[in-house]
Each structure stands twice: as structure tokens, then as C-alpha cells.
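Given next, in C-alpha cells, is a single chain: the form predicted alone.
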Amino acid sequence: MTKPTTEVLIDAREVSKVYPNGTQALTNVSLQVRRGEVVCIVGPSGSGKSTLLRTLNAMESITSGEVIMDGLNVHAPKTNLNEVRTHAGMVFQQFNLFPHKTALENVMLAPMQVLKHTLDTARANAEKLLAKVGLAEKAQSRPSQLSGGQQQRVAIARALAMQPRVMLFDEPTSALDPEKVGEVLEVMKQLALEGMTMVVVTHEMGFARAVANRVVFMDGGELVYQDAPEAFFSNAQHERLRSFLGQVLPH
């Protein structure tokens, strides 16, 4: 993995959600992601991740606090919300790709649409991530005919064609088969290994001991511990935390 910069790219300070029901799905969580860190948020289900996550692009939108990404106030009413969804790409559990689009066609659109590049452009550009996630001869396949694993790297070339600076990820594999995990999590190991700025949620212990510069723990809407992976993984002090990776990882 490679060494992140003493640069802060997302600062999200003190940052609450509470839902219109009073269900209090964030409290006070204050996470600082430098350019070039993979960070990797694991907890159990219903712990605030991917509230979280979503809160770093307002996706979800906060009750206080303020979320500061590349020198961006994502929350404020005045920030443009198309600018800040460009520097962050995003890939979600469920591929949500255009079904009666080809795989190329997927990756061409927003960069066109948003970034206003000429069509000969945008095809260059999604012919060599295709290429790069493993799936240059699926250029032209619809989703249909891909399987989970394929229509998720599709879905990773997708937001990298928007050019991010950071990928944030919502469990990007807990949709698939297992033996399908191994070809997406590659891909992401790749970009990691290339300095891409990496906020992933997710529940595959093993990626993140491997590939995070630090892991952080939410649980009950809190952020509780973060830590490098090895001192994360073997010397849990927190009780709330060794609990959690008693039920997680192999005996």
C-alpha cells in the first residue's frame, strides 16, 4: 500500500443524523481521511457506516456538524452538489447500472453529460478502464450478461471515469457470490496500490487488514476506535470491539 500524504482530504467534524422518526443515526462522529489513505470503516449491522459514508458526499444529509471535503463544505446550502459528487465517486452495494446500456455506454455517460467530454473522449477514456478492471472484451455486453462481479468492476470503472478524488464504497461485495468477491476486491487492491484515496465500508475482514492504512469501528452510531490494521486486529482493548471480531473473524 502506499505511504497517504500529511494532506487532509475529507475532515468530517462532530457530525450527527438524526431521522425525522428520532432514530439517532450518527452521534458526534469526527473522521479526518488524508489523500492517498484507505480507510476502512467495519462494525455491525446497523452500526452508522453507510450512513456515514453517505454523509462524506450528502448523499444523506447531516443534523450538525460539517463535513469539509478538498476544501469543500459539503453541507453548506450554497455548495454545489454536482462539483462535490464529481471529486467523490461512489459505488454502492447494488451495481445500479443503466440496464439498457452496454457495459461502455455505462462508463461513457456521466463523464459527457457532466465533465462535457466529446464522445470520442469519453470512449477513449472508458475503453482504458475497462481495460483496467479486467473487462475490455465486455465493452459492449449489457448488464444482463454480465455476472454480479463483472457488473460491479463495471460499476468501479464508472466512477473512476468521473475522475474522483476520493471512492467511497458501500459494501461493494456483500451483493455478490463469494467466488465472485475475490475479482472485485482486486480491482480495489489496484487502486490502493496506485495512491487512490479510498473510504470503504465493509464487512471483508481480510481486505481490510491487507489494504487499509487505518481501520475504524462504529458501532450504535458512534465511531469508537480507529486504528492501524495490525494493532486493530490483534491488540482490540475496546471491549465493544473485541466482542465485535469475536463474531467476525475465524476462530
Second form
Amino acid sequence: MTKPTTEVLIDAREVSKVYPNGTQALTNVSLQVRRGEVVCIVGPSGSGKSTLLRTLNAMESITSGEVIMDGLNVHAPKTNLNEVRTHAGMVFQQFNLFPHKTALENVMLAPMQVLKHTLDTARANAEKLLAKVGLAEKAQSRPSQLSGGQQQRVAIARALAMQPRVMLFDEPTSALDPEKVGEVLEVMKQLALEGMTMVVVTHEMGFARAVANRVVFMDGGELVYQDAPEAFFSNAQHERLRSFLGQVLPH
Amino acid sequence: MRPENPAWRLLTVALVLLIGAGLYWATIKVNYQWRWDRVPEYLLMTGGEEVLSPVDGTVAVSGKQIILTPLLGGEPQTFPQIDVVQVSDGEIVFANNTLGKKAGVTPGPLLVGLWVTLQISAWSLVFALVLGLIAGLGRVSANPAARDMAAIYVELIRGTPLLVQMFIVYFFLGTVLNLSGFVAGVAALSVFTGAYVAEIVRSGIEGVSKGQMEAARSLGMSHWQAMRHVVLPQALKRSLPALAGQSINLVKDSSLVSIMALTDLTKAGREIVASTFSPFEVWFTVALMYLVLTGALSVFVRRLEKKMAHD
Ligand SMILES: Nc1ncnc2c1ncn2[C@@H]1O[C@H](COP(=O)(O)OP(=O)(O)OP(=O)(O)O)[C@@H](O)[C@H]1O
Ligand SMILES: [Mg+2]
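Starting from the form predicted alone above, please write out the structure of the form predicted in complex with its partner chain.
All chains and molecules follow, beginning with the one already shown.
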């Protein structure tokens, strides 16, 4: 794929996370993401993929370690979390579109509220973004009138509207009907081609193989192995990775 | 679903008629004299409204205008448009003497009472919604002090009878702060209804999926921005039926303000019954008037719900 820069955009160092109920979700996870890089995170259910992703934009607090995003210490007490989050767009498995607003309004809301864009600027931007994800003609539709794939594409446009430096995806296609997966992956691929920095938790090994610069394997709250896709998917040495790939890849 | 047998509807009609006949028979048993012909004048008075002198004083009459100069000093009061003047120039009148009558149709005591009930209910509803919204947000707040205060408010109010709260507000706060019956009534009803509105708002907010708040926060919106633009609009929409029920309750609960020096619909009914021998007619009429009010309210809310479901 496109060549990432050498500049580190996200630097997670020795991050550990224990949930209030005592679950140890992350243990000393270190992950670097360079500007323009696409990193896919894979691993079995409950391995801490979502938790890791959510610590990157402070949707989840951490127990120890630190996360530096573009020079900003994300989890430092003085950090303005709202500012951190404007720099990191997040796309959820369940889309989470605002049901009481049209597609266009979904995309316009945060730029107007947070970035204080005027109505006209926000609308012009939103229209451009909806066109980019192929939904220009659905601008006035409510989420309930859209298919899952269309909703997820609106959600991507909504996140892009904040002009983020990185996009975080948490299993963006897992809640979709199989025939709708392609249209969402296509939009993500396009983003990657444009040089967007992306961290993608996914079960779509085909996407990881084709689009990622690096694939990360998590298991039991640890970052077990990471490599370029070529090497990652042909790796035969690592025991846990091999057994995981054996389960998810077609034989 | 199977089509309903229309015979059931006939049974309903028959049962209602039977109950009506039973009531009628019971009134005959106690030799009750039905005087429905009197009821209209409690609603609309055609005889003209009497104008009473508020204080002792000397009157000066010029045409249809009466000027009353109080005997104990003070500003002279002017009464314009007295169609039938019943005092003469220079006469000394005492408090509650009749000065004259205004011609035409004037609202009778029941309509005046209805108007008072309507005003009290409307003001109380506005304040109860504001109070309930604040307390409801307090209930789901991350701040423990806000959460506790809201919880104490809700529990105290819901755990005590409205009538007792009315007595406290009227006889204690009302005396200390020198509140009028109207203000005291609105205050008591607002505080009471606000506690129920708070619970409705809270459960409305809790009913909105967590993902909504998360998505809004992930876009960099503050907690309050997310609440105001994303969670609350959805929560209030869900709460509308419950809020409608609560506002209907409010109209009915407002009848308790009749313990205060305030002539609402219920108090008006009581005053009429005290001076006539038609309790049944009056109370049936009063009940019907409440029913019209609450009925109109529920029709309005149903319209609103339909409209909101569309957009
Ligand atoms: N809010 C929470 N409170 C307590 N424990 C949690 C919470 N969220 C996740 N966990 C636990 O933390 C661990 C990691 O969860 P996480 O959601 O990060 O896994 P995941 O790799 O994303 O799994 P999946 O593929 O099923 O989404 C799991 O054991 C999970 O049960
Ligand atoms: Mg997950």
C-alpha cells in the first residue's frame, strides 16, 4: 500500500488496563503507529482489541503506561479529552448514528458544536463527505431509512468531518449483512489510499492482508506479535498466532 | 387477530345504561330533587355582574363611572363601565355594598374557577418541567453531590402526600415568605410534579443506548453538549407519553389547592354547593369540566406524538 512516513503519530507505551470489576484487559501493551500507516489489530474475542483502541482516544482510562498522540499525552490529568478526541475519529461496530437527525445533520453536528463551524461551512463540508462515501443522495434520510452499510458509511463521514489525524475503527463490518461488508471496506480502502492514518480492529483478514501496512495480533490482553501482512500471515513459528490463523483463515 | 364480535360493544352500552339507571334510582330513593336548570347560571351569568365596594368610602357618580374615596384615606378608586348604577352621588357606602351592575353575559363561578385551575396548571407544568429536567439530569450526573441532592428531593416528595405538602407550603412557607394562595399553590404543585418528572426524565435518559453518548463524546463533544444535542432529544421523545400522563395528573392534583384561599374549579364547586341544594348537579358538572380539560390535553399530546413519530 501507500508508504507511511517515519513520524510516529501514536505512541502507546506499556499500557495496562484493569477494569473496575478487576478484569485485566491489557497488560503492558506497546504500539506505535506512524503517520499515514494502516494498522490492523486481530485476535480472539476478549483479547483486549477494543480496549486498546479505546485507550488511544481516551474513551477508556488506563491503569498504567502512557499514550502520546501527536505530542499530546492523552492520559495526563491536565489533558483536554475533548481536544484529544477531535483529533481521532472513531467508528463503532454498531454505527451509533444519531437517530433523531438526518444523515447530513449527523455529519454536521460536531463540527458546528465543537469546531464552531458556521451552518453553511458545516453543510458544505458534510455534503462533500457524504458524496465521498457515495451517499450524496441520502443526505436527507434518517438512519432508520438506511441499510447497515449505508449507516456505517455515514458514520465514517461523520468522523471524518472533524478532520481527524487518525481514524480508529472497531470492527466496522461485524454488524453488517455479508453483502454490505464490501461497500464499507471499499470506503476504508479509499481512505487508506489517500494517506489517512488508520487503526482497524477487524476480523476481515482479506482487508488486513490487502490494505494494512502492519498487522497486530493480540491475545489475553497482550500484544503477542506484529509484522507486515506478508510475513504475518505466513508466519509459522508463533504458536498462538498459528492456532488463531488456523481458525480464522480459510484452509 | 380475530374480528371482534359487535355484540360486546352492545354489552358495554347496556352496562353503562344499567349503571346510570342504578344511580338515578338511588337518587329517587333519597328523594333527590334534580335541578339541572340551575347549572347554566353557574357557568354563564346573564343577570349582570355585581360590582361591590371593596372598602368603606364616599362615592362620586358621573355617568357610568363611579369614583370611590376611602373613608380611612388612601387613593380614590375608579370603577368604569357600571351599566346600572345603584348608588347616588355623595353617598357613603360600606365594604361589600353593591355599587351597581355590569350588563351582559359574564362568566359564572364555575367558569371563573376553571380559568383559575387552568392558570395554576399551566404555570405549575412549566415550572415542574424545568425542575424535573434539572433534577432528572442530577439523577444521572457524574457528580455525587448533584446525584444525592436530586435523589433526596425525589424521595422526599414522592414519599409524602401532596395534601400534606400543600399544608406545609401554604401555612409555613406561605406565612414566612408571605406568599399569595396562587403562588403557594403553583409552588407546591410544581415541586410535587417536578419529582415525578425527574424520574420520567431519568428513565428516559437511561433508555437511550450508551453508544449515543459514546459516539458524541468520541467526536469531541463535551458531556453537556452530548446530553443536550444527542441524548436529551431522544430521551424526551421517549418520555412524552409518561409526561403527558403526569401533566394530566397535575390538572387533577390542582384540585387540592382549594385548601388555600384560592377559588379554583373545585373550590368554586364547593362554594356553590354550600349555598344551594344541588350537590349532584354541581359535582357532576365540575367532574365533566375536569374531564374536558384532561381530555383536551391527551388529544393534544397524541397529536404531538404522531407528529414527532413522523420526523
Ligand atoms: N466495561 C467493562 N468492564 C469490565 N470488563 C470489561 C469491560 N469491557 C471489556 N471488558 C473485559 O475486558 C476484556 C477485553 O475486552 P475487549 O472488549 O477489549 O475485547 P475484544 O478483543 O474487543 O473482544 P471482541 O472481539 O469480543 O470485541 C474482556 O475480558 C472483557 O470481558
Ligand atoms: Mg471488541
